[in-house]
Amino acid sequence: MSKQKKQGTNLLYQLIAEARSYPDTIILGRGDPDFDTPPHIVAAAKEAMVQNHGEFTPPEGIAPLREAIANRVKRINNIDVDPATEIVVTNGGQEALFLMVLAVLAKGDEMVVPEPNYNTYHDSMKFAGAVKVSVPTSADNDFYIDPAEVRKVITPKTRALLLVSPNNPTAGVISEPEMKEMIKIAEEHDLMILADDIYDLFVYDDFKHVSPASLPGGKERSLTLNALSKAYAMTGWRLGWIVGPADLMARVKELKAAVSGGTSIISQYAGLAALTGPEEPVQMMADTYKRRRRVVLDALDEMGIKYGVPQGGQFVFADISFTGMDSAELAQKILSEQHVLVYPGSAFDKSRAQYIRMTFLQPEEKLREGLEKMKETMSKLQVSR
């Protein structure tokens, strides 16, 4: 199959086995954080190996990380939530998603998406034999979501609606009046809403992180997942949350034995660590990807290149509309001429094939060399304004 007919994970993946057999590959579009992880989490996974390897860890993980994240919710997410009965820990984001689309969704069912998005959602709910009804966001205003455009499209089988605040990959936020306005279309319509807070530590300028299951009426409707991989550099650890009303839970709870069983003893205590100890590391991490924002977004400017303003997460959404090339196209190119990869919107969204995702997870001085040879790609493309 060429590397045009590729499509979503598939086509990133493609590009990222190309990029890993260049040794001089600068990454400007994959989601990982450069940092290590915390020494103090480290520490605290080494010790779990000696003392804690045969530990029985029941499949909604155990009790001292689950009090851990219900204190984290309340503190970070203003979200009160009962640690025996209303939170399940799972092997990171990944799983957390794909369980918290097949306890609400069956086959049929719709759910809402404001697109593009991460495009896990989408596989998730082909799984589940769900259909996705897209809303439709853009660059013009920064990918706000407007409540008028989600009533349009809701129907007799709409069971739920995505909120991912901030977004990826647009980095978009959804203020609090927006996420009112969500909570009464999902109050009026019955209608469960999937929350995804993973990047709610990483917001830009005046704006502020917004969990739907702090607000009134949001609660007793709202599945709510977090993972340690972005604000604690824990990527490959692979432990996250699902938190929601006890009913609901006790559903993601039966899907999560059946699937995995329990997540690792040695990442759980891993965890614990990270929620329990210094918060100076991930403080250090958002100033620094405030800086380097400004880096990628003056580079941006300098190549003509139109986005919309990243208020949140790790990521920019570019405009590359005015060269005339395929984002997949404009990917490969930039790969094999400079041995630097951005992601091409299209394996978020077909529809964005006008777009590529670029990300702000490199060191500096990385990141300008980066941003200098993808300059030179773009300075030869033939271009129509």
Contents of the next structure:
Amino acid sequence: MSKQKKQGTNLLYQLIAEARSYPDTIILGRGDPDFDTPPHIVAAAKEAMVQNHGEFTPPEGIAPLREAIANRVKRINNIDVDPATEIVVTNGGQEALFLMVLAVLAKGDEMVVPEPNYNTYHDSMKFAGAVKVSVPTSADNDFYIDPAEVRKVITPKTRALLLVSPNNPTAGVISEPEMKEMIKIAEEHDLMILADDIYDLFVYDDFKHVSPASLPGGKERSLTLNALSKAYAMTGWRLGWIVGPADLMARVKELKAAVSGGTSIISQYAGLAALTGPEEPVQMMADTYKRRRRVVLDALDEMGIKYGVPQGGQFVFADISFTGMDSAELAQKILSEQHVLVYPGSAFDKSRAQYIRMTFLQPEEKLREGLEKMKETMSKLQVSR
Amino acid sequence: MPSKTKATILQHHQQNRLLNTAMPPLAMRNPNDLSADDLLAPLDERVIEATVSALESGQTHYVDVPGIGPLREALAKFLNSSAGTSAQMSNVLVTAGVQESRFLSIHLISEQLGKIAIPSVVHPGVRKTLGIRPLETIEVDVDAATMLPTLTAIRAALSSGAKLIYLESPSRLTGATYSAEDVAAIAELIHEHDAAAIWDQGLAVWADSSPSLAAQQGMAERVAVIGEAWPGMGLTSWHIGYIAAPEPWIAPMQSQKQIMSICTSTASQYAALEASNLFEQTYPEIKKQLNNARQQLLDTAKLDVLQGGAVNILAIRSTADIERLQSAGYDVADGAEFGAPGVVRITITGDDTAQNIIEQLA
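Structure of the form predicted together with its partner chain (previous: the form predicted alone):
Starting with the chain above, the whole complex follows.
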């Protein structure tokens, strides 16, 4: 396949490969925190190795970790779950996402999906033979998903709603009144809800994250995923989970066993340490992202780039339509000229070729340097416009 | 009001006989658990040191989807030296355990090639993964003594249109292996029918002789080899496996791996990398102990076993023996889950297994 023809995740991997060929690349695209995993978590993993925790790992995960997840989900998300029957531990949020889709959607089933969205949802639905029904969102209103628009696209084949707040890549959020409206829609049309809470700890400007399963009528029809990758800088450990009603989770457990059997024991003990250990590192990282977000938004303002104000997440989805360039072309140009990697919007949704995604996941100094370099390319494009 | 949609979803899953296949545990659940897929082995201190060193130096981030380069190279080298294959690093995909290897290879290769032939007796994880998404399958009959598909049955399956066949050698139930002559004949059949194979050789290290189909002439482009990375090194619960396959098959499996889990746990990969350095010096002694234990069991407990080959498992078919084991409090793997009712499998989990069983049965 030629370079230009690549799409979706393959396009991202092509850019990542090129970025690696430059020793001075500044990565403002990938969703991998620049922080290493906090030392107390690594120390706990070491202790688990020394204690030789090579025991049986059931597909749903070890009991102490499920207890810790239940406590976390209650404390942060206000969802009551029974650790014995309502949690399955997964190989990161990615596997959680894949399993949720397989659990709820069969061939020909439709799921309503806010667009743009994380492309793995599309890939997983394709694997299941399910059909994506898009509800477009835009930077003009901070990627707000309008319940009225959701209602319009529901058909007799619709089986589920995907609710991701904060959303990746747009950083759009769903407020409590809107979430209640979404649950009302799900109840009226008897739909399941797939909820992605992975950025629940990263919200800004007094926005309050709300999980659909925490609201009346939400829990019985929701599967909710989360993971430690973003909040605890544990991307390499591949540790996530799904919570939901026991009857559906029993099916998720069978799917997990069929897909990968179980989750690495050492990642599970590391996850246990993360969830039961000090919260200061998480808070420190969240505060840092908050500061960096301001740096990125200020730079975009200086460059005259329009964006949806990110009220959550670790990134901003910026509108580059004034350049007249396709986002893949622009990302390639910025990478080649400045050795700065941003992600093209078209990799998330073909119709979003006028956007780029930029993350806050670099040390502030490097972030500023990357933004300055990017400004050089963007200013030339503005002059020629 | 109860959700009809949810009820429909639950019914759909509950009727999925394949997905609901029970599987033996990967590792022992208690000291009397002989049903596990893998033996219990201690974690070498050097594996711990290397893993902690990698983690402390910041290897806590995403790594490349197919796995870290040195581990892929080590796996290729291991397969080439132990099984006579000719794999390069680019042929190797690191997985989150052998079950993920089964899932990826079965679904992604059959998507390209078409109908897949599955032995009537096979690890339950194979049937379970077939329950994920409908595939066109043909069942392949097995030999009653070894529980391996017969050459006649393989020919019949390929003649009736199967373009891909899943084979285990050693068998995950009996430990029996194909002879060199049989493997050459299978290669010939595959070539003759322009077909391909997934070859599970995860237990090959525990057999004295287990020729690999991938090492046969012309088979490098037609065979995907799967297994667990360095069994016996205490990494069972770390979930680390591999697929070695022709590059055109690796690409779609790699894409699906990205969709499913992005990459395999970094800690598991660094642990496996160090295990690769220690395996050759460690495993002969483990194998010797297991062999002694197995032989002791055969000699003393007088169990009625099926023809085997791998030293870490025994398949028993006598109802009386099965009852003796179960009444002594042992958990055994039910052969019915593999497709062989009336047979059970016990795993030789360590060098004291035989002594314990003999004492309990006395």
